[in-house]
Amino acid sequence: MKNKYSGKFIALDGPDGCGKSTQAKLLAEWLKGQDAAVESFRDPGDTAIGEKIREVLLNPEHIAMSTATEVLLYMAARAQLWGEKIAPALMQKKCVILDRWLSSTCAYQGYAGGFGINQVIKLAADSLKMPWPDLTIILDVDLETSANRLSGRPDRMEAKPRQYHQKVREGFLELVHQQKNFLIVDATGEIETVHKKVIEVVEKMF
């Protein structure tokens, strides 16, 4: 019997701190318990050209870089990722499940970057034949428990002042109001506290 979560494209994705890489493994592993064949993908990166882009857009060295130049880098990372790995992977009828997508560059470039999310949502129809998940979990955070939980030296998009990362949050919050198939979640909690939030949304939505 087919499985009801096969073809599926499902991201998470956030605010810097948001938890969503663990999240992302642990729903992963969640899934494959189910008996659903998963395969899991972080973006920017996972391919050979999207690591070198993710590297690019990254370092803490590249002040100079402009939002438009980071909405063009993180597209093509996307759209390397989507013909390389994701669709292969739909084709299949994996349940294919993301750290980050689409979502974060209208978030961060679209809405905090003043691109305008619109500008991007119009640049990846161009670029992805499938722009949107079938659910997209968006992990809210306040900036206080987000930086709490960044160590390390931050990248150059953590390095961003407060005031952007405030308005990334609004951004995300934002989409929620204005996109089908996207829920929130709140990841305030404990990760236990938070996974079993993101399996009832999924469980709900499919």
Given for the second form:
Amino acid sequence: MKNKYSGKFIALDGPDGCGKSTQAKLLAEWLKGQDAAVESFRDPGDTAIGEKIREVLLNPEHIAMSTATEVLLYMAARAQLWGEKIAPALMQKKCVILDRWLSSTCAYQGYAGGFGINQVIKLAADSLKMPWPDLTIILDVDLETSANRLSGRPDRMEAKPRQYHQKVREGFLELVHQQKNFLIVDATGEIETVHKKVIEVVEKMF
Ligand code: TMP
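In place of the form predicted on its own, output the structure of the form predicted together with thymidine-5'-phosphate.
Below is the entire complex, every chain and molecule, led by the chain shown above.
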């Protein structure tokens, strides 16, 4: 059944511990309740190749990895996910929800890692058919809230210093400022409160 969410590409992104995976699930359920056909993916991952790249990227033993290597590996996993899963789903007019996307490479590697946001975008333009989603929702949280939400052994990215994560947050805020089709949601509240705000921005956009 075709509706206003058919063929739309929506990404949820933000610092570690912002709650985007929970919010992506809730958004997908809400969209299904609106009679939309929905497919959800996580980036990096959700293809056989992408999951292997994810393991390499997040392995805490890989402390020698440079920012440029990170950029290329995240982009490689994304290019694979686009070709194998996202493009076919959009062709079938499904609504596609992404847990992270290019905005993460811009904020983490581009801004916090010093590779440059514009350099990341340039590389994405040459590697991806559709670099930017129809809507990117940035879930913004302060460092204390996000740190309290993380549990278990930190992966290689989570284990980076506090100053790095502070810059990641600044990078996301910079993107909201400079990119089209980006909306910000305050993600410090309860799950249900944040979910309502996410729905509001989705309804506002479409
Ligand atoms: P996740 O656990 O939220 O799925 O993300 C994995 C980690 O990878 C998380 O710490 C954020 C980081 N990351 C980047 O540094 N650059 C990227 O482009 C993406 C997609 C994730």
